[in-house]
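Presented as structure tokens, the chain that follows is alone, the form predicted on its own.
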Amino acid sequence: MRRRTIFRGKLLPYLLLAPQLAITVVFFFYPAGQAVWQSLLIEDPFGLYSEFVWFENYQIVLSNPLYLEAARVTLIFSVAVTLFAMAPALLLALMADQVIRGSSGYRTLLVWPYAIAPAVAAVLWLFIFHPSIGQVGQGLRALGVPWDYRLDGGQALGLVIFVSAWKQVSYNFLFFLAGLQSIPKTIVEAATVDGATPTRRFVQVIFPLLSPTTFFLLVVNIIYSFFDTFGVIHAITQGGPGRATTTLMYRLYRDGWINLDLGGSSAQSVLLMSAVILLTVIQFRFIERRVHY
């Protein structure tokens, strides 16, 4: 008969949870509640006058064609960043998982970019792709390519997508490599003995067993593309040229911090938060069905 240990202290668990709960309330629930409340008001920039207008700010935001354009840019940007951040990371993890000699060195080098702040990473790549002082930018112009992300909206969007994805590859690589190393080698060896080709082993054995990690990274990367790429866009293009790289997050910053439209920017923040929550719920509702735990 097994003896059960009963913990009779009822207060200690709440005391241990209190610091994390306090941080959550102070830094998440309280600002979120303030944003919801301010989205129902029209305020002057100095906070001297406010008027309760219900959902008028939401109507103004959703009827603004510039906001809808920013939503379209955000959709393209988030899908591209998620794809180009996860696919190379999976390829690098597969290659690093097969390396025997010097594997720790490869992994360390591949993880380093994650330690760089988004704004710093943007400045580094800015010096590389700048049309006047960047080596790649000068090389493209020498080859006859009219490269100037400051004037071409497509080039600007492609550059911020590349930099944002590059910044996130290391994070994805860590999780993919951990997922690959958790797969029992006997299963892969059994598939090899059965005559499965490397491609077939990956498609039918490795990737299905890697689906929990892939699903987790899909959720994380979409959230990253919505929120954490602000520093990259602000450092490289500042939303231009011609709003080509103005995402919903950057438009929120511009309307709230520069134009001082407190009610409208609060409504945008609530809409953005609701959109991300909805996307996350949809992923857990439909995509998680295909995950094999």
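Since this is a predicted model, take the numbers as computed values, not measurements. In this text, rigid core is short for the largest set of C-alphas that superpose within 1.5 Å between two forms. Positions refer to the first chain, counted from 1. First, how it differs from the form predicted in complex with the partner chain.
- Superposition of the core reveals a Cα shift of less than 2 Å for Ile282 between these two forms.
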Given for the second form:
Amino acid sequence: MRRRTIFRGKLLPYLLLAPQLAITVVFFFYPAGQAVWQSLLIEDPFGLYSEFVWFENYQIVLSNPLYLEAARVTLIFSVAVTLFAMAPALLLALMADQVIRGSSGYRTLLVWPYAIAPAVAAVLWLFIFHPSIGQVGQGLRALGVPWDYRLDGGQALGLVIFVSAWKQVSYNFLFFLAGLQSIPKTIVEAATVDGATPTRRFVQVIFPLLSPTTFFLLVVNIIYSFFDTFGVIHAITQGGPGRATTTLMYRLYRDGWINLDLGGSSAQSVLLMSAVILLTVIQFRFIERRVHY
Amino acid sequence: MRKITSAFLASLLVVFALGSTAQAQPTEIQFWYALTGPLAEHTLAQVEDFNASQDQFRVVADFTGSYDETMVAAIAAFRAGTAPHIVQMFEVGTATMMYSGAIKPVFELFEETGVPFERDVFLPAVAGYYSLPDGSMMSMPFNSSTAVMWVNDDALTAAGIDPETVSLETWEEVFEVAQQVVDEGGADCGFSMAWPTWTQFEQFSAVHDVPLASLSNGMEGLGAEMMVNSELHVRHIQNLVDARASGAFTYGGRGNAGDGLFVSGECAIVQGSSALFARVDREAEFDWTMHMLPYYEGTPNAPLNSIIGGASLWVMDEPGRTDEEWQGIAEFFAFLATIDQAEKWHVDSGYLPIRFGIYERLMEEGFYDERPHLRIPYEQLTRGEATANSSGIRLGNLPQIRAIIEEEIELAFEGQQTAQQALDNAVERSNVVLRAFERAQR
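Form predicted on its own done; form predicted in complex with the partner chain now:
Below, the chain from earlier opens the complete complex, with every other chain and molecule after it.
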């Protein structure tokens, strides 16, 4: 039987929660509510004219084939970023877990990219992959590869996926490493004694025991790829060439901040918010069932 | 008791307020600007000159980010009731500001304050861009640039072309020279451009005297429709597609990305802003010259004047502005427009002389002999008799339209659609944006 500390009365827990709740209300519920309200209006940017139009903004947004195109780009982008951010992180964590000497040095180095702002990371890679001033870009062209992400949509998408994923690997690495270290050594040793190969130990013992971490990271990474990759796209491709890297988030920015269409961009942000909420619910309801805690 | 105390305090405050007016505290004028680096220093120098010239008003200048950011910041401030008195706004925001109802037109400001002001001293290409069709000036011209063609003389020489005698007046010649530069190994890239929509559509249309949009490029009303799928526009984009295939043209990307291709020496010929000078001067490790924008041979009335870029100063209206504040803004503007200040601005920053008299004076002094890059943009901007196609552009949501055109021509460069399809799509999509703007202005 576990010992629990029990507080009497209902006031104290609420009091302790209050600061966090206040922050959530002020910085999340209030703006989210405003977005919902603005999505029902057609306004001029200066707020001098405003007309209540019910769901016309949603109708305009959803009947635009380019919005659906952006949704498709977002899907490819998010799946790829999540995959490429998590798989290498797991591999690195497995290797770092086995390192005995100098392990803290490796870990520190592996965590560094996480401390870089997305826009800075993007510029960094831009200078490496730029077709005319980047080392790798020049190298690729010298080898005869027609590398020019400024006009090749596939290459542009590949590059922003790569940079976005690269930045998130560190974060995933930290959690995977912590997850691996919390797996009791005895279980792994027992499997070894039973004659399981390293691959088999990983597939049948370690990976299932790691599933809570993996699941958590899946949710976090999808949300990351939806919302936090704006800086990368803005710095490298600005949504181009054509619309090859215009994700829903980038489209929203452009409609809201460049086009100053507050109603339309609010409608888009409400849609995006709903999509992420829906996705998270699905993940918790269906995928979580298969997670071993 | 409390009431009495507060009444006493209030009267004390009034006394203090009166006292401070008697001591003639200068009236503060908030000014938000968006220039960086040396250009910011020159802006602040203008402000300092004004503050030093009198003690009734004090202009307080604040940097509020790039043009885009400053625009959004000004809008947000206006909605919150804390708008600055003056905000610097790029030329593509002109329609948004003009129709916003959030501004005090400059001509009204001068009429009401009685500060003497002559509109006629400004170049028509500058004043016209910021005026209503009847000539009423809506914002104050400040930093104006135009598009020009930057040429790397060393790259031409390396390709066996004499930069002294080469003619780059027509597009035909530009493509030919660009091809030769690439073929002869003078540079990896023959020709490119920055700000693709601005240089290849807005400036291109003005120089060739063809409309960019109906209703005099939107100057005459909100109902304008895009006209960038004309025969000439399609021919030009098709030529760029072909030149890309043959290696003469390299697409440099959106915004100012193309600038880097010139200063790094990668591209022999790049069309970009005349305001690129500061960077070329600092970074280019080769001999260069500035040329005027080319035209297609046989186009009637071409080459005509180009149009301006850059920014102007807008006066933001708000309840509670005092007469002193209006007075201060007007005095500040009148000060900037004096020939000495405007000349200083032109010489220091490299932006165009925005009023008459400066060019003539500097020409006489021989100032331009060593600095043709300060003279050429002005001469290009004033060549020919400006028509409705070359007097400016006033389209709502122009930044969005620029992005749409760039998206569509990129798809044409990639080979995913023809030049005709690209420009038809651009027209159709831009018109949707224009209608949305029109609707939100009712």
